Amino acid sequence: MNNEPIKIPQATAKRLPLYYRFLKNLNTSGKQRVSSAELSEAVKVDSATIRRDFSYFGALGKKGYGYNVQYLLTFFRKTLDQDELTYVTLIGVGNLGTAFLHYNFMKNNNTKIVMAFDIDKDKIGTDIGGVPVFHLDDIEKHLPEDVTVAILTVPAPVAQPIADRLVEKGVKGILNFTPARINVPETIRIHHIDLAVELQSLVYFLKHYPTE
């Protein structure tokens, strides 16, 4: 039997969660069952996308019956790891660092900011959200090598020094916040999100492509 993943697009992997989470409030409101038409109106992606991201996994459906939300959602949470628990440590306890210790991913099972670091003296030896705040000289010291995911929501300058020291400890997921453009191994997944630019790309949207 071939135990080999799944092979997918990175744009189809990306919408994963966004159905998940969508099949799981359907779970909650009792509904059995789901069009591509319906799923499409839900997530603002349009019904052949779905069809073909879904076909990826072979026949998850049925023609004219559509598809059963309960099997989605049992797919999808094994296919995404919800049963697994992936511990996230976040570097930069600033407004928007702190943000993140306070919502901690709440709504997803599978992930949990367990430590931060930083190198305010009034906010190491505390707990934000739970999650205790080290100093961040002691990453090497603290950092266990169970977390294998980094947020970084630490100045530009000291992103790329930063992100090298979490790669020597063992971290292979980083989802980086800061303006840098950092530099990584091709074994090591990087996610840049740059919240200017996005707001830039936003309003440049509404500008020029106007909603009818």
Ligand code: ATP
Given for the second form:
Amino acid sequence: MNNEPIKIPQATAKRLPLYYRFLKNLNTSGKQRVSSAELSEAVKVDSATIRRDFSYFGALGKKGYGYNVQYLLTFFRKTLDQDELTYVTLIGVGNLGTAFLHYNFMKNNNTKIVMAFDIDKDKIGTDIGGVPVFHLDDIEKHLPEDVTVAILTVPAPVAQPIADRLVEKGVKGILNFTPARINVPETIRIHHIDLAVELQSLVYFLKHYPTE
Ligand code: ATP
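How about the form predicted together with adenosine-5'-triphosphate, since we already have the form predicted alone?
Below is the entire complex, every chain and molecule, led by the chain shown above.
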């Protein structure tokens, strides 16, 4: 495997963590190879897409053999920067935010929430799931330089001004769980996850496109 960074399409890049998690489990259970059909079944991506995805990074499955699990894992680890820990902050320690603070993200990838912010005086100064909670006013003062990612679980109306402050502070990526559509400079990556919309969409598909 050469050490040049490989340019892969965004849609493929988004599926990498999915593949990575499954392959890691396979590796742990001692499996050395996997077929695209097995992968397809496990990650629910059709096997033609998997084959195309994998071809971008030079993993060409052999007929009757499949893919080498170790090779793929080494590739993913490098591509997903698994060897490097990414520090994350969380803003808004409500119901959803609290759940994230308790969730062990380190289990599946090398990201760690190191600090949280809120404006509720009952939450400030506490430690939730091992993460200290600070007042939002202290973002500028307390947020360490090496925190590059933020999770937003605040009420929608305050999402934009908080995002602006995070960007100002040097945050490069925002995972936005609020329904607010946030504007950020082009150099900043923002992913929107609206759980209510996702749920509604699932219900819609169940109703209108029922599977047998
Ligand atoms: P809870 O039951 O704790 O109120 P929730 O998720 O239903 O949780 P939300 O109103 O969505 O409550 O608020 C989420 C969290 O964001 C709360 O902890 C709230 O204190 C916090 N919050 C509200 N406004 C701000 C703000 N401007 N900056 C930071 N945090 C905020």
